[in-house]
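One chain comes next, on its own, written as structure tokens: the form predicted alone.
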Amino acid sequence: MTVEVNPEAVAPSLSAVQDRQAYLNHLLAQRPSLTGLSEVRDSALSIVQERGLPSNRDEDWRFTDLSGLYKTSFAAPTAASLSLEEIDAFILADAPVRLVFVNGFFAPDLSAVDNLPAGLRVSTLANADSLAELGHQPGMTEVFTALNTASFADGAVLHIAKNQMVEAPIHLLYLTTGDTPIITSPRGLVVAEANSAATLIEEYVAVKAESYFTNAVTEVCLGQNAQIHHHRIQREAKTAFHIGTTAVSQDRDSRYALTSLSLGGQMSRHNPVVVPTAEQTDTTLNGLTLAVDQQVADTHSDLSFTGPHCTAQQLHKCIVDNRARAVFNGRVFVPKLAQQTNASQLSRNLLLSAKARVDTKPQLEIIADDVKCAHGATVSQLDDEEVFYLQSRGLDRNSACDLLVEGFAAEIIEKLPIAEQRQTLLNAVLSQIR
């Protein structure tokens, strides 16, 4: 038998490898110097450098079009000044400590760290020499994290005690601003020692910006017994590029759960990446797409366990509007080692025009021989049957509609812990559909 190869589908051309390995030179450019860190910096530059710049033609992003993202030129980000006034409607009255960043800067005089519960210490990556956990959970080699580690300017490390419980949301807030199309780089390390707790808001936002690109990374460090309630929410400019990865590692008995909304961007991306380090620990993953316009919205999440007894359950919606494009592509696996795991996997996903559309793509790797697992996926349109009922009742079409789809993203909006925000972002969704 013979078989013939094309080998313009088995390579990318000469061409456009030169094209990203330039475009790649001119973003490792703008990166801005920082004195400490150089030898975490450096490791994940050499990686960059390695690895290249991802093309539709790589497993990971076959369905995700980055060529509105290299065709755009961005500048180094420069430090700018915002007053409270105009980061008034970003500030959550319930989350007394917040820490914010403007182009990836921490402004202090925009944040609230002065009266710190016991047990929390926040300082920023700018002002360390090193630290032990940075740059060393799961997913570090990603060549966008990489190129994040090797350029950050600064960044928010949250340090919470053993045996503490820190009772108020602490808030991360990032802004993008200015005319120029910049590169931003926000990082966050958080560390959770034994048998403490804690809740975390972390959100992108931007703030008379328009075309930018934001690539950011979040780990996550559990110690054994730790409780970490972590809400992200991305919300940039629908001209923005987000790129994203949540790094996480689990200790013994930790548990850790996710909400993750996207919202804004034309191109965004979310790589949640959990390694539960060890056994019994428990794992929460919901999150929630709204794609609109012509945006592509991306969310890949890995979960790989290492030890026998652990849970895990997931949740991912997609609402996707026009000629807006959702993709999920969720990956569990259980290796022989993780005995006893108990772990379900669900996208569901609501298409509100034909032109709509979605790749999910759950996956569940199993070796283990003694485990409960599950996974599914559906893709749905609003209900006929559903939308007369409520007409039935009184409503126009479009309230009727209105309620059907807040109803679909209430499930995961309503485990936001502050009540005054779950009302903004639902409000959003629903003004982003009409």
Given for the second form:
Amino acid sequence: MTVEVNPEAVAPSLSAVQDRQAYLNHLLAQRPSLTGLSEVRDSALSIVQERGLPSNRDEDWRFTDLSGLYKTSFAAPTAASLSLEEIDAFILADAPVRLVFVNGFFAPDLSAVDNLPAGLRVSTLANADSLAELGHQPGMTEVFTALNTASFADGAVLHIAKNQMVEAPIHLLYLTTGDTPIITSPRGLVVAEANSAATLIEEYVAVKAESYFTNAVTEVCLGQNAQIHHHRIQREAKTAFHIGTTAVSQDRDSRYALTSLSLGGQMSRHNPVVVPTAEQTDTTLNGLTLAVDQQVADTHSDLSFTGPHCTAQQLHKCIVDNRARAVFNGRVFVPKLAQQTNASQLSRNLLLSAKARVDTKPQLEIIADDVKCAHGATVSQLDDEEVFYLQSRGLDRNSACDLLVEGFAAEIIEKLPIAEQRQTLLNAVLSQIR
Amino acid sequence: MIIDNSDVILSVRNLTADVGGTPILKGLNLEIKAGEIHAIMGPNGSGKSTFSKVLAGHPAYTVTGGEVIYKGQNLLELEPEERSRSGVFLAFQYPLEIPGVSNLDFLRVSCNSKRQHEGLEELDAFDFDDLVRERLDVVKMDPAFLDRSVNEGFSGGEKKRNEILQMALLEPTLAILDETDSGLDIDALKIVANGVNQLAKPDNATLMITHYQRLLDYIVPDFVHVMAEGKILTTGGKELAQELEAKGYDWVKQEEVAV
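Can you swap the form predicted alone for the form predicted together with its partner chain?
All chains and molecules follow, beginning with the one already shown.
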């Protein structure tokens, strides 16, 4: 498989439907050409062309305006080199296996893939020996997801062998760099065979880049009784665009836990799509969104059961300050054959300014009749009594507010496996609300 | 302990205060000297808790008149955190739960903000850990509570003990205990009272707010004040509490009318 970059960039300047069609053509023109995988890519391309780009008339994008994205033209991604010193702040000493992608291209010099633990195979899409699972997880027909499939240059492939437990977290680091606004399409595929276990940290960051568009997709495929702890951290540049899908399938008795943090981007969207394909699975979805200034951060999760005796817990928290806006739309679908499902979903939101806004829509669609399901949503401001309690113990008002916000965020951040990173991210949250 | 010629710690003169436009305190007078333990008793709605919140600087209460002089300075001019750092401590009737904030971290931040105010060096995590473990003994608290979120999932008794632990770390000059006895079983009450007694020194003072005599069996006051309708109606020694227990509050109010 070889990769070539098409340097042609066309900036659109029309309006409405034509405008979006022109913009889509512009995005498609930025696709790096890639030989191999033509069947998967061709079928994705026809989905993209058939569906077209959404507007806020589409129910799924009702609260999140894409016009800012559609007004920005992006060039095709170009390979760029960074030094280890330049990415030093993102390297996690406690995650010895690291795959780094710069502008969507694998960066072997920045990665650490020697001395792999037993049972872990790591490769890039460009040289993987088997890609049978690629493009076959749920949610692949969503237009930006399909656009990624039609556009990616390379990606990470992790394979955890049957009965193997990989102890240390595996770090997938997707970086964007450069002065030119580019569109990148990071792609990941994680296959956990039966009875295996692993922890992933998937992270999106910028190094000396401001305006760019990351359109990311990660597929996770859990075999019987497999366990994946997945931590997804989006801390792109504040002026960047980020749309990402996490597509997960779970076989019988498997356990999947996602912790997702969205801190960056002027417009960001994350779509976790999880389908337990058999019985007795367990799914945990935890999310934290921080949106400040004029940021718009959207999370659309979709969990659809297909068998009985499954459990799921979801907690999504948003902290919104200034004029920012957060969106949470969490769908849990419990069809007739998913009897004995036990699912809970909670959306908790903290608004720090009068102009901040959150649109939250937890949705439980239950057709089965023998289930235990609960959901709820809360929206609040900082509690004056709590602030006073802390002040009465000597903390000034700002420190008291910081501590309360930290407490709100920590409930999600503390689920990350590496202490050093937890502290970095808590600091990142606090520095943005000050 | 009543000490001749000891310094006045708190002097309250003709204090009046509102909450949401409704007058609650209506001319309260009180003087507390170093070394003394005072108890304010009175029926529900008499303004006892309002008084404690006013002293701590709660923003929901508006002082409309009078003065509060604490260690020679106007207490009412200070922000709540400045009052705390200068040694005023309110043990809350209903300590709040703060999920996600570790009790240990909270105690350290709180303790260090006072140390900083006093020009002392802040304690690092290790030194603070030693200090807090030593102070746990004052309230016989399990160290496991340090690792939990502030008051989250604590029983009523555990929350009150945690308040006294904070007091043991902050070493206040004026400790105000707002119904610290409410909701405590007898064992917890003894532990809390014992903690308060250990912390009472000749250079500090304690103000207990309660409407039960029971607490005063364990923390013996030098003065008992009876409060009703926003002011102190009568003051006596510890035997006044027993009299109240026997006769109720009404006789105090009637005597006031008679005077």
